[in-house]
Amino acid sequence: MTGTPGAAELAELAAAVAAEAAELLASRHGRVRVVQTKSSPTDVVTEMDEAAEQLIRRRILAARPGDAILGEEGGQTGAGASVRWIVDPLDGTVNYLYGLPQWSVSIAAEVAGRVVAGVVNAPMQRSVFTATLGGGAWQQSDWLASPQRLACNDGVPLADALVATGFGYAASRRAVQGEVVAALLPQVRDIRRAGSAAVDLCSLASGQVDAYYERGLHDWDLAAGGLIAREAGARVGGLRGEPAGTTMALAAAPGLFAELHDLLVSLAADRPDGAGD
């Protein structure tokens, strides 16, 4: 397969890589071994992290040789090519190691510097999230009998959210991380913390969270999802006009995504913490 191909292509491709390495993962769900850590002790890469994103190069490859392809195990492979591959193949690796259910297998294709297609695997939550650029966003689940498209909460009050978050690693980011959701809590409905960025963005996108929120995701954490979470009616960004990134990520439907944005402003919520992005 050559030349940059359509959208739709890329998602087809994407959808059947991670069903196959989500089968991989959940064969061994809450039986494996920590083989290193990353930016702090409780960071951890498992065996399965590795083996799962090798399939996946392997798979992208095999399908399309002359992509890039950019993990979070494996970093930056290839060049100059129009397509390149962002992919997390374990998203939520510690609820994964303690056999819980929120975790999932992302991937996103980019064409031209612009994600186009994006797929989340959830497959202990019998469901898998797809988006294309311009195509909306869908899910597909045991319980659904035909892929549902996906819309977001709209007219949502910001005391009436129930907002998603997580937490870094470094004890420093914690620290701050702890007095924003401190402040915040008050001010709307509650707060959920699932422990993977992926789950949290199509959460999103589907309705059974109103926001999100969290401070230091990569490419990788938000590429597919946020795909998903704009394709579903979200905004998606960063706070005093940035893109969504290491320093922060926001996502919910655009009325609440200003009330949500202008307080994480006021209370400093992208402020220096030590941990560094």
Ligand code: IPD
Contents of the next structure:
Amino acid sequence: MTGTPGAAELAELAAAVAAEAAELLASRHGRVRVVQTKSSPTDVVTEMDEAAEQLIRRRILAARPGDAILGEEGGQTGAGASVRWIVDPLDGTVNYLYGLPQWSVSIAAEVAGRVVAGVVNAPMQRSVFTATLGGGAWQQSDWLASPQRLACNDGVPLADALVATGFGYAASRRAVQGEVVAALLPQVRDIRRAGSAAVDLCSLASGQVDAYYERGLHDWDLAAGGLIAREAGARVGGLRGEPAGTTMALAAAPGLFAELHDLLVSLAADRPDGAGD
Ligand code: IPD
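Mind sharing the form predicted together with this ligand? What's above is the form predicted alone.
Up next: the whole complex, starting with the chain shown before.
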């Protein structure tokens, strides 16, 4: 494959590579060793985060030499390429370490600064979520005879909403996130903290939760799941008209997005917390 391919072709490659990485990771689920910590003593990297990212990089570059890749563990490689891959080889590392099922391989392809294809493979949930820009979001699971098109829940008022969220690794960030979630909890149906942002965004796309918000995400947490959520009809953004990013990522059907957005602004959910990005 050479030149700038279409989104479908990039999604196909992402799906094949993610499947291989998911199989590698599943073979060691719950039986791994921590090799280093990052932003805090609980922000861990296992030997398998690294092995999975190396495999993904090798496979992508074998198919498309010269593409740029941003990976959670290896940073950015390649420059000036028409396609940039955004990779979280293992989103939900703590779940993986503890043998919990909510973890995923997340691979997105960006062309001219726009994510055009995204795949989230959650092997312990026996599900693969895929989207292409303008082509919808799809779920393939063991129990489905054929891929199912996804649509997020619409028309859910904030008071009835099941809201997914996540917490950063820095203690000072978690303190603020705890205050925000404590104020939110009496105003919604309930809260879920699954432990993988990419899985959370796919749960939103498939209607298993009504909304998702989190502060502190990186591109690799958001790129594939964000496209999947958007293609399932969700609005994905930040606060006060900003795009979704490190300061805040919020995703829900448009009406609920607006309600949750205003509540998060009123709670100053993005106030300084001493945690940097
Ligand atoms: C983490 C997960 C978690 C979220 C954290 C992320 P990692 O990614 O997505 O759900 O709450 O903000 O950092 O460290 O498991 O790749």
